[in-house]
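This document starts with one chain, in the form predicted on its own, laid out as structure tokens.
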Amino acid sequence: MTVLGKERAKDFEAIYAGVSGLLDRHQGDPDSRAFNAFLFAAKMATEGILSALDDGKPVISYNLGGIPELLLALGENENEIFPFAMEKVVALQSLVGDSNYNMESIDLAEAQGMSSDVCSTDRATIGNLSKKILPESLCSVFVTAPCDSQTVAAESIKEITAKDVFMIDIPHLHGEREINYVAGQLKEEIKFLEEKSGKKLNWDRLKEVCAESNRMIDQALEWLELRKTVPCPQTSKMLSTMYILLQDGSGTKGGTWVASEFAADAKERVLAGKSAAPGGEKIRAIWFGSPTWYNIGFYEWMENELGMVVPVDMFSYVVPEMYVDTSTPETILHDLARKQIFMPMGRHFTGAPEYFVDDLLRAVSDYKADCALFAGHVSCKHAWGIIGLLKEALREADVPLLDFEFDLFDPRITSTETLQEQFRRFAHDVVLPRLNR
């Protein structure tokens, strides 16, 4: 098929055909309300990218740690700029398309000299740029969170596109001094964006955009509160999609609608007494680290075979510090800086190890979990660096831990079958015997 009646790169054909097929398959399924909302958003996001390619709309790119609010407020009218989260294509390809295209892009980036130590998210994105399938940007805005791979990718993107990249330095600590430091950089970012786009920042619309972001955070926090219910009412695979929503949908009515569907679905299932595990919930686990996006069905396998449910993970770790006070331009910039610092994954991987460990322990307590899962993405060397501290903290808290290595986009690193065997042993040899005692 051709997407929207036009000949496309096969990469986009796979995404569009995949998400359309999934929507057709799940349409009308009462158990798929939340997933359908995500699929609808994924389809709209794909069509948005393709429209930007076709219509020549001005595009400004940003990386996976970034947020779109400032970009949405550029120009006198709405939607004068298309904010493009570059790694979104890689995520969509993995979740609803064909992972073979991601592996092809990863291999292309490595063949051009990019180190295999760089995150596969960035290697695949660089490969996609080299294929020339992504919209051409006026410029890019990058944050140094959640890891050094972002800095490497920014340099590569600048070289490939010959367009300027504005880098925001996310500090190691998360106090008031650090928030003000990032807010100062946001002021410089605004000057950069106005110069490169030829459009002024509309402060009135920025206030509206941030108010919409707050409404989405409201829904996300309600959703997470509902997922504390025992048994957990909603499948674990929905969790990691919240990160995509925060990155790509913040400040948009569509993003707020998707989050509201997540919450409404969870509420319906709580009231009906439904469990995410068809055979009954046996184990509650907190998953901290990257998701198995190369096989999102892995979570359903956990629920079906092991009765293991994840009520919250690192990619869905939304906190009230992500609200924005819209009273004045100063409070907006201050709180956008705080939101940027407190974004999931960036909060945990850029800062001190205590942020990661403390949030994991808090999640174990708040969600009444029986164990923890350290999902060690192979490129997250910074995360593996704190594994000793994490094990010690969980040992003191008497919380069993499974740590495992894999790649969130590349199934060649660790196969699904290998992960399944590790999870079976952990569930049957460690967690269930403890619970049965």
Second form
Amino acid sequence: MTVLGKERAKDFEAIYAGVSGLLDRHQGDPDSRAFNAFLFAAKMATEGILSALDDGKPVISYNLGGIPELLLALGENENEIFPFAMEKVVALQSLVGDSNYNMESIDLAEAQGMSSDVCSTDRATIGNLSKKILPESLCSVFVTAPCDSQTVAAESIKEITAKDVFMIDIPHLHGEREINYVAGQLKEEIKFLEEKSGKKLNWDRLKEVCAESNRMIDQALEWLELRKTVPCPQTSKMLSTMYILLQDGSGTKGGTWVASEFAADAKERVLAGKSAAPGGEKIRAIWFGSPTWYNIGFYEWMENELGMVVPVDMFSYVVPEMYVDTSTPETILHDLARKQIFMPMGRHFTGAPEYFVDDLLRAVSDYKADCALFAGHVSCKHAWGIIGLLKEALREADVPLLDFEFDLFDPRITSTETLQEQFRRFAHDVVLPRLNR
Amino acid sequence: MPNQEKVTAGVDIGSSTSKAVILVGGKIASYAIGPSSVSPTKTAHLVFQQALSSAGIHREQVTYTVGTGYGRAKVEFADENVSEISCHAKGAHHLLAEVRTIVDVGGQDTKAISINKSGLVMEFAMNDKCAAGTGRFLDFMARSMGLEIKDMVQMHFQDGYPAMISSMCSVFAESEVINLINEEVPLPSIIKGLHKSVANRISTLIRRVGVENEIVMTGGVAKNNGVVETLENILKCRFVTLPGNVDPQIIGALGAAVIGFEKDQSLQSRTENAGNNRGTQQAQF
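Given the form predicted on its own, state the structure of the form predicted together with its partner chain.
Time for the whole complex; same chain goes first.
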């Protein structure tokens, strides 16, 4: 089948125009340095898709939860393969403010029999595949993280594209035994990729790619350290972009540059004593769960109206376990496996409840938060499944919790207005009286 | 004037009924409950005036008034508005310091509120976009059966098993009730079934915040012993009784008045401190 066509190019050009327009609008805004860097990266990523399509460059797709390092090291020369994070289009459509586009894709997937229980990110991606707007791949690489929806999506993608899908099983626990289990699968993945692409893995390049990934982690950790400052220096909406950066930009100079801009912006703002909340920071909240991608402006509303800032969320929870020791091919595969397991969201949703609960409690303590927000994406059944344990742990720690139901890409589940009302009540009835603010 | 004589008021404008409570020195002096009208502003004036008259107090004597409830923004004479969640928590904690869970079932919404030992709200859950599990649901059903709510309460305690009402939605439940009547199912059974439906809905909300003793029920539906008994059986617990025969329907207004009392005290204390500080400064310089 061919998925190359004018319809697809038109869609990507619309995203390109949208991202470029946003960038032009924010270009002169000194408060938007970090976000501009992300927009610039989104623009470059869209350009990358368009030129891959124009040049007929071989594409290998990977899913939400995956990382691109192995794909970036395929072939003798740089950029012989275009690694394509399939769900990126859904995020980019939301970024440019076109929720209708994603809703149409979601509906299309459902009309074709995809269960409405499957994550909307995957439903929208399946819809996009059916619309034939995604670049045709030689094959796809999937991980069973961050959630069970990935398994369903992989099967559907295999059927729609009639191309092979390599599936990496992410185990329930995250110890050394499990890391070695994933490292073993990465070896199999390399064989699969070499066979499908006809290109050998370049181990020297993989070393360079992983070193570049490490530089991005350096920047991300520094950025998070700066965000611990009270008041939080930088707008909360930046957090949700970190996951896309990790997924799409790891191992690339562009990705490291964006992360360094995040950190530089945060540092600049800390030194200038700037706060993410224009009227003053009143509440520090840890947001665990999916972000409100369908309306990324929601975070600014929180900051402006409630003085509520989010210094860290689940999507941005980068940890030192994501570093890769580049000494030998064995250490590289071992640590890439560990990075894969410890990716934010995947680490929290694929595994024992403690990974989610403990990280949240640690974040509350490290970032001096006043409360926690359980952002319950309707498809995250694994997350909703531990809500009782989470409530119990937070109650014991005397941390107020707001749990709310919504869909990260589909505003039809919970509207912005309904969320706002829930946040207002939580702020005014629960958190502020405790803080006497 | 000493604090004990301070007069504060709470006015709760609900969707079905409106309530006002007058506190003198932090203690209930009077209260009034009346139907809400299409004009929340007029309703607020009316119910406030009734409570004032009942206590023999002039409006000018009230030092701080707090508005709450669905129509709180329309209590134009209030010094401030506070949400009904905070007010129910405050009112219940004021009367019963041991209470940790409050379930308020009003005309339009149902709230389950978890509070800590200081009376601060820890968590809440509410249904505010559906009549299921609210007083309005029971009103609809009473109307379908040509009964008054008080008749339903009385009939609940007559013999009979609860009929199966499978739908929580008031529209569908009404159809079910009509079918049951046509099938000549005895009214007490239908009423028990309806109370079970409401109690099931309320219990899911309470479980969201966690069932922690002591539990108290507030709001108009708390006066319906049929619902109270059914809910207690579902939750396998007993609700604590409000002391001194306080009407459970006024807890929101009471909480508002208590918040007003605390605010008034705090304002007075700040004024006195400012005065004292000025005095100190004058003495020093």
